[in-house]
Amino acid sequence: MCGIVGCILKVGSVAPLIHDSLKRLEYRGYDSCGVATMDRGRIYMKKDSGSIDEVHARLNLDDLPGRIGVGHTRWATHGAPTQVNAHPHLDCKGRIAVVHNGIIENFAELRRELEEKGHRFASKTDTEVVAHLVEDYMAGGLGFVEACREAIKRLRGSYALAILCAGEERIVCARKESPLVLGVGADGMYFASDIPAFLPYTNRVVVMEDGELAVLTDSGYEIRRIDDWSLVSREPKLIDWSVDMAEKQGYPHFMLKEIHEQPRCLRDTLRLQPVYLDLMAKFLDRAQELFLVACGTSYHACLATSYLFSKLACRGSHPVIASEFIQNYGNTLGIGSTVLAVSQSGETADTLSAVSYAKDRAATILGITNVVGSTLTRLARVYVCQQSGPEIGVAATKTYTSQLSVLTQLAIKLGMLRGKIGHVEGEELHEWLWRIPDITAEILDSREKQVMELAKRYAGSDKFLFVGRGINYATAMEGRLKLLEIAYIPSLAYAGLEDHVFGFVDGGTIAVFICPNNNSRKVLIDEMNLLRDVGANIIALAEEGDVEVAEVADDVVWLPAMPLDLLTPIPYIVPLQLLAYYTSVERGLNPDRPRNLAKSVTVK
């Protein structure tokens, strides 16, 4: 996830007016930063790795000459947080800029055709072929806004973008999938991906579609469908928000905001490229033993991976809490050993250790992780960028999702490389996962009220257990640890109901059963029965239907029914979270910052 902006000006200095605006927008990336103006038939660009402040203290992002110009802050995805990969990217001869928030998929492809065609690129992102593409097509004879429309057309993800073309007056904006937000001012025009950025200047807003085109020009806008070039009408609308709560999106939390987040975020980890996949599922097929090492909530991410593994590919492996790897198994390390490291920052001190340990003993490591450039990356013989964007709650919410698609699509992988999953059986479950962003979107659309009536209730409540089987056990513990983090109340996870757990159970107890429609089904209904006998209040997820749980439970959230029960987690854990969120703010807390915690990378 990165942030663009921009705006077109009637009289008047722009880039101060766009560093200002980037500042607001440091939330979405904060790995490099670059601002591009256009004045007297001219591109001028400034940009680098760091941080904006850094950055604009070494090059001085305000001297930029002109009135019309555009910015990016970025959270890398494709190509390291380095100067020549930060955004705006230009064209061979320099008069096409180019920033975009998204990912396109098929820009290798697109890179080779304009490769052959003899353009020369600068960067290892998917962005830069957009603004070689608009220079083609002009080269072609087309006009500036009907090049940008062609060259739009051939892009396959999504994305937010935003063009300049040197010599002309306008902006062009176009929108699939990634936010994007038009500001009318009495002074000009303005974009952005987030109304934030340039609330201070305007707050009459038109918010584009997706399948968008928008033409910016100092005195107004002109949007038109991309399909078809149906001109589209619609009027600004008034924002009242302050600018803290727009950069939460109108949400009163971060964590609330990235709960929201994860359809979207679920979409772009299906956009990842198959051949990073494919590279690591080789070496994954090839190690003699293989370790699952994370902290946390990664950790619990690696624990659903082990089933996936075993149940997809019939692939053994070891989940491990990085900081006991070491101790446990550092001596049985070898070069047929493969450590799969799962860090969202790539900077989690007990995973590096492990990590360092291991490839210093010939072991092979892989890495998953949120941040391009970060230690893990440079570690790893193979990394996969789990695209889920900065996440500036303190509790993993959006990237625990993240990193179980990307494992699933990897156990997948695995299966059909060992020979364990057929090719029919595979697209079947390569659909499911594209059904998972919606499934998610429907959880958070009709159960958020549901589960929120369920925080008012149970707030009060002094412990909780969590109970789940099989590949639900990892949900289970996140579960667990969403309620530790952030509500401070007392919790247990099992697998199953051991003896002692009667000892822990009263009638304050909250039981939360995750209970899909699976072959441990029957023992967790038998487990409700036996612990509502001793008092407690029973929670149950479970698939919309189920008489039998309904029977037993105090409470069901109802959930879509799934084909497989290895792909229940993502959309199990949603309800989970979102109980987490909403016990917290009933007990008066602040989730976005909760005491003791912090994570490894933030907004400074």
Ligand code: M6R
The other form holds:
Amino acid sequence: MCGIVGCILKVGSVAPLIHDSLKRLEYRGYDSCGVATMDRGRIYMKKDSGSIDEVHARLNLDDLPGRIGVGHTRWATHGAPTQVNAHPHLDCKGRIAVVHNGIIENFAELRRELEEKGHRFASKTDTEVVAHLVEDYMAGGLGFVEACREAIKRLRGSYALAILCAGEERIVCARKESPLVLGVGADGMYFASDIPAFLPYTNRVVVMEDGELAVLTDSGYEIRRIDDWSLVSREPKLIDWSVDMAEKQGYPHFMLKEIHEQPRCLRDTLRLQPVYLDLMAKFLDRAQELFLVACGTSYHACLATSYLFSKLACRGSHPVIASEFIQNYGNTLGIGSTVLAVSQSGETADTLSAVSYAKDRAATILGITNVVGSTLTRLARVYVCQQSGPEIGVAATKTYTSQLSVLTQLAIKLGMLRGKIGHVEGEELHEWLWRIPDITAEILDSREKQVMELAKRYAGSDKFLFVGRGINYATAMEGRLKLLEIAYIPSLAYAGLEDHVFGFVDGGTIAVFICPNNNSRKVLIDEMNLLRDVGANIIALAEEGDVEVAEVADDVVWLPAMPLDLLTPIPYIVPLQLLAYYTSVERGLNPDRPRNLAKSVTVK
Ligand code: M6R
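Please give the other form, namely the form predicted in complex with the named molecule, since only the form predicted alone has been shown so far.
Below, the chain from earlier opens the complete complex, with every other chain and molecule after it.
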């Protein structure tokens, strides 16, 4: 995955602005970067491997001339992260510059064809074919925009593309299956993979759709369908994310900032328009068969949701990891199937494949996502935005708790619709949901220091075990994912201890128990004892004042009493997010940038 950004200003120098915008896209990739500008009929370019700061320190990205430019921050998919493979990519004469996010599936055959015609390639990337294709069509007599259109028609795969041409006061952008947004500013036109990139400059946003090409000038944009060249009329929407929301606000890392944003995000989720939740509840009610499909953290939200639907609404459902969905259920899908897909980005390739497959077989598609205008929102019959605001840290934190809050509201609605929850009970549950933001704030205020100390003490451990039962099996899985993702400590998650676990455990093992006051508590205390006997150090998350837990655990993180087990996943995940964060920091790692991982997995 990569991030692209660019701008065409009315006056002034574009390079510092592109550099600044690229920094806000680093969560999309950070192994190499580059900027190209156009000035007085010439393309200027700087690019190299390394983070944006490293490349800027070496090359000074800010002194490229001109008021038109494009930039790229890369996460390699084709070709190693080297200087030559960094974007932008140029044609033979250095007159066309291209930045790209996505994968061009047929690049090898296009490259062969172009090489046979005499084009010389510099890189090993799939992207470079685009520059040479445009060059080739222009050499054949087409104008810049027409050549771009013809070149793009030849591409198979996914792309968000932006193309500069020497002597042209325009930028051509195109999109298929990779996110691309335009920003309409008073000082010029912007494009980017994601809104935060240009948010300091404009909040007037146009979301491009698949199969569209846009021509940007310093005073506006024109969007056309690539296939029939019909004009698309789309007005900008005002985005109410502040610039502050997209920056670190004084926290050392985005992840910590986002953990602390949870009380506010949770409040926002409770201000959702009820109409879409009501509509979604109706679809869920009438589904013959219901699948909850997602990847990673969003899958853990689905796992928790299956308990919520079952217990609050007597609604059976299958939580499925998206990559397994077609294999496991492909043959059984039909008009009676409903897929509720959960994806923060709305762009995760496996989730979208599962959804498209189900949609082709007449299944009803519902979506929960954080990105309005994402592919998932276009595939879904009904979607609900989870209202988390942009999440920059690769590790999902606030988006997980927001998903849980939205899905709990949905489960309550479904339970009421199906007559499984009475009005009074429904209102009580809602009141509790409204208390959860304050409870979360209190946990952050009162427990962060303790968790930081635990992380200091245990950061050197070589294995962790997370245990949680019932709905908190999802919490155990998510706690484990966070630790594995950003601290790289081998970890397991179990709903109940199985015999083979005892072989894994030794004196260096940290066993984390999610142990609220519910009907699994006794069993969990027994299991803590068993693990303690074989040498594990026990950390328990338990309800304030639980003496029996305190007797057996080495450390207890006390959490407020909740009226219902089903409401515990949000407060109980918070200390585990902090544990992962501080453990990563203790180990000298950067929690915002786990190795070999990007925020959104848009290719399979
Ligand atoms: O955007 P999505 O919710 O579809 O992303 C799914 C996973 O890729 C994502 O949750 C990933 O596992 C996170 N980095 C976990 O912290």
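This is a predicted model, so every value here is computed, not measured. Here, rigid core means the biggest group of C-alpha atoms that superpose within 1.5 Å across both forms. Numbering follows the first chain given and starts at 1.
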Rigid core aligned, does the Cα position of R234 differ by 2 Å or more between these two forms? yes
Q577: with the rigid core matched between these two forms, does its Cα shift 2 Å or more? no
With both forms fitted on the core, give yes or no for whether the Cα of E222 moves by 2 angstroms or more between these two forms. yes
